[in-house]
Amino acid sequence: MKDFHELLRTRRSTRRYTDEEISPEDVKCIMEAALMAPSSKRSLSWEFVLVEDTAMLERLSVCKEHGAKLIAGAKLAVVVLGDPTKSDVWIEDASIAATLIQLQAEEAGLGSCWVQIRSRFDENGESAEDNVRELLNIPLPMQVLAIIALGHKGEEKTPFDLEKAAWEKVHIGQW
């Protein structure tokens, strides 16, 4: 395993993937990371739909107007859901799980990209969430937060430049 700080520095959003399949062992490890994610009062308000079918990945890639096309090139999409009846902080809980998915993918040498779905719309003004819900038969009250696209990296990104860290955003004691 990489040093965690180095893992954070090297994890960058990957929008191009190779044709290489993701191993079942890597998928299992990534999902174990998601299932270990903390949740408010251990409500486990998050759930996940894994999509590997290329035709469905293509259909998901047009669920919103901007920023989803990359899903078509991924080998796996993890649709991150939350149940607002289980927790009033389902968005935060699901966001933590989604982040752990991305970090575990990076540790496995895979690329990932967060595709925001909640509060986004397609080219006709229709809800991206409703589009995903219909494609994957997601029942209410489940809410769709995001789709994490995953695959072997088809592009190399430079690590985060710590010289560009926005230290002016850090306030000590008070604003």
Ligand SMILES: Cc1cc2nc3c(=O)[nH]c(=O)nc-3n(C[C@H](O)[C@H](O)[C@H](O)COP(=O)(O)O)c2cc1C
The other form holds:
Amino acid sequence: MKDFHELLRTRRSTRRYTDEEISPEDVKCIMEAALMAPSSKRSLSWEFVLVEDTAMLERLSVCKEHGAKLIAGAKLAVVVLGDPTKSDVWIEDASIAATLIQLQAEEAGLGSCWVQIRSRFDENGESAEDNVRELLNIPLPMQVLAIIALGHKGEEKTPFDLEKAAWEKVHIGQW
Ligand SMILES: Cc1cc2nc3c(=O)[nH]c(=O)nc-3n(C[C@H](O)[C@H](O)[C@H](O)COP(=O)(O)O)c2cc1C
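Mind giving me the form predicted in complex with this ligand, seeing as the form predicted alone was just shown?
What follows is the entire complex, opening with the chain shown before.
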């Protein structure tokens, strides 16, 4: 197990994956992390669809014009959904769960990448969310926030350089 700060430093978006399968134990551990995510008023406003089927991963990879192709090479896609009838802050709830999925994956030695779906469109101007909804039979009122693509790392990424941390974003006392 990595030191947590080191884990944060080494987690980089991984967009290339090897052919190695993700073990069921790792999938379980990653989803346990998601299910432990804090949510406003403990609304548990998120839901998740796990996709491992290669043909479906291919179809998801063209759900939007830019930034989704990498899903085709992933071993697992976790589609992160939120229910606005359960929480007015479902985006925050779902975003935290998605982040925990990425961090738990890193701890398991896996690579991951967030693929934004909400407010994104395909090359014909169709909503990426509607495309995913149709492919996976996702009912309303569920909303699709993002897809977290996962797999064993097929590329090396340099850890975050703390010398380049944007400390100018941090305001002390007042703006
Ligand atoms: C809200 C959000 C949306 C993102 N959407 C995409 C995406 O659609 N496709 C993609 O390849 N990466 C996406 N990313 C990954 C970012 O590009 C990446 O986190 C950023 O460039 C910093 O790089 P790093 O994750 O390696 O530190 C997204 C990240 C976040 C937080």
